[in-house]
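Listed next as structure tokens is one chain, alone, in the form predicted on its own.
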Amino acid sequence: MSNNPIGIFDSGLGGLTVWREVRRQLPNEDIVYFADSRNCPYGPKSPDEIVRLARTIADGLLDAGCKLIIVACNTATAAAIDELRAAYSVPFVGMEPAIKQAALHTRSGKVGVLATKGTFNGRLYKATSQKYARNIDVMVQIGDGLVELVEANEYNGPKALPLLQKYIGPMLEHGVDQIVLGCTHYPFFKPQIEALAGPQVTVIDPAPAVARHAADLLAEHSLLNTDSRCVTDVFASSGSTSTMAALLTSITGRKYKRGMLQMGGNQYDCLR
């Protein structure tokens, strides 16, 4: 099993920010990434529908031999992580808004969280906030429209800045000194948010902590791949891979070849 790949999935392309960090921290691991772009975004969907989609994807990743699965989607984590852990024997790693980190490091006692409606309504967010931020002034903001800009590869386009100003401006006026990115799509906007917020505000991407947790679980279960051979990444999608190819090239500088991947009895377009 230690030679088997790690699986990562998201409602779309935002989880590539998690893949990037996992690849950096776990350079010997093969990775299969799945973007459910056909059903993106997950934010407006019901919890039952998200659970159904997540279980279908998990079945496919397990069929591909994955030894650990990262749910690189805050909304899917909120709706489905408990069901996934109960249904399967492999370890699952989920996303949580980094409320604890923000609460520990705030100087003003005021923290902003940018996330989706599904994340804010989830048990994990509520439990984490209650545990770590009970005495912190937390300002929440739903980032409507940001996921769609990433999915269209327009996160650096003219539509992005007005939305970010609309969402981040009130947080800055309120005096927050920590902004938590509570959706894996949002780190694509991190440079713009940092430019708007200025050096006195820390913008927190939870991906590094998620990658560290995955590494710890692999070590705990004796699943770390110590083979130094050339590793492989496979990126599959339930929709088009065109935008994924462009985003990956912007992240890595590489060109990717298109192909097909068999997962759970279905064939998906993929990049290698």
The other form holds:
Amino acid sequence: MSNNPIGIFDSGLGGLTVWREVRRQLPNEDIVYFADSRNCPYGPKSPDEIVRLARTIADGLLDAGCKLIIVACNTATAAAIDELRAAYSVPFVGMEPAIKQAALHTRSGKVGVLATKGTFNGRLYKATSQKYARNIDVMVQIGDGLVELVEANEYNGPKALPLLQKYIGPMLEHGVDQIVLGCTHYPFFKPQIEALAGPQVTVIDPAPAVARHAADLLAEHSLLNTDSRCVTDVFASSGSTSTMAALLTSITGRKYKRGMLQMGGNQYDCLR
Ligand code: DGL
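Could you please show the structure of the form predicted in complex with D-glutamic acid, as a counterpart to the form predicted on its own just displayed?
The complete assembly is shown below, putting the previous chain first.
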């Protein structure tokens, strides 16, 4: 089992910001990444629908032999992580907005959280903010439209800046000194948000902490792959792989080959 791959999934391409960290921290692991781009965005969907979609993906990743699954989507974690953990025996790692880290480091006592509607409505967000941010002034903002810009590979295009100004501007006026990126698509905008916010403000991407947690869980379950051979990454999508190829090339500098992947009785386009 320890030679089997790790599964990572997201509503679309945002989870690539988590894959990037997992790949960096766990260089011996094979990874199967699944982007549910056909059903993206998850943010406005009902929790029941997200549970149904997440279960189909988990079935597929288990069929592909995955030994641990990272739900690299805050919205899917909020809606489905309890059901997934109850339904399957492999360990699941979820995302949650890094409010604890922001609360620990704020000097002004004010932090901003940018996430989807589904994440803010979830029990997990409420529990985390009650636990860690009781005495902190938390300003929340739904990042409508940002996921779509990443899915269209337009996160560096002319539509991004006005949206980011609209969402981040009020946080800065309010005096936040920590901005939590509560959706895995948003780290694609991190350089732009940092430029808007200036050096006094820390922009927090939870991906490194999530990758560390996955590594700890693998070690705990004696599932770390210790073979040093040529590792593989497979990136499957329920939609088109064109934007995924462009984003991956911008992350790694490599070109990817198109192919097909059979997973849980379905055929998906994939990149290797
Ligand atoms: N990457 C997902 C998240 O972290 C995006 C949600 C969506 O598809 O709306 O929440």
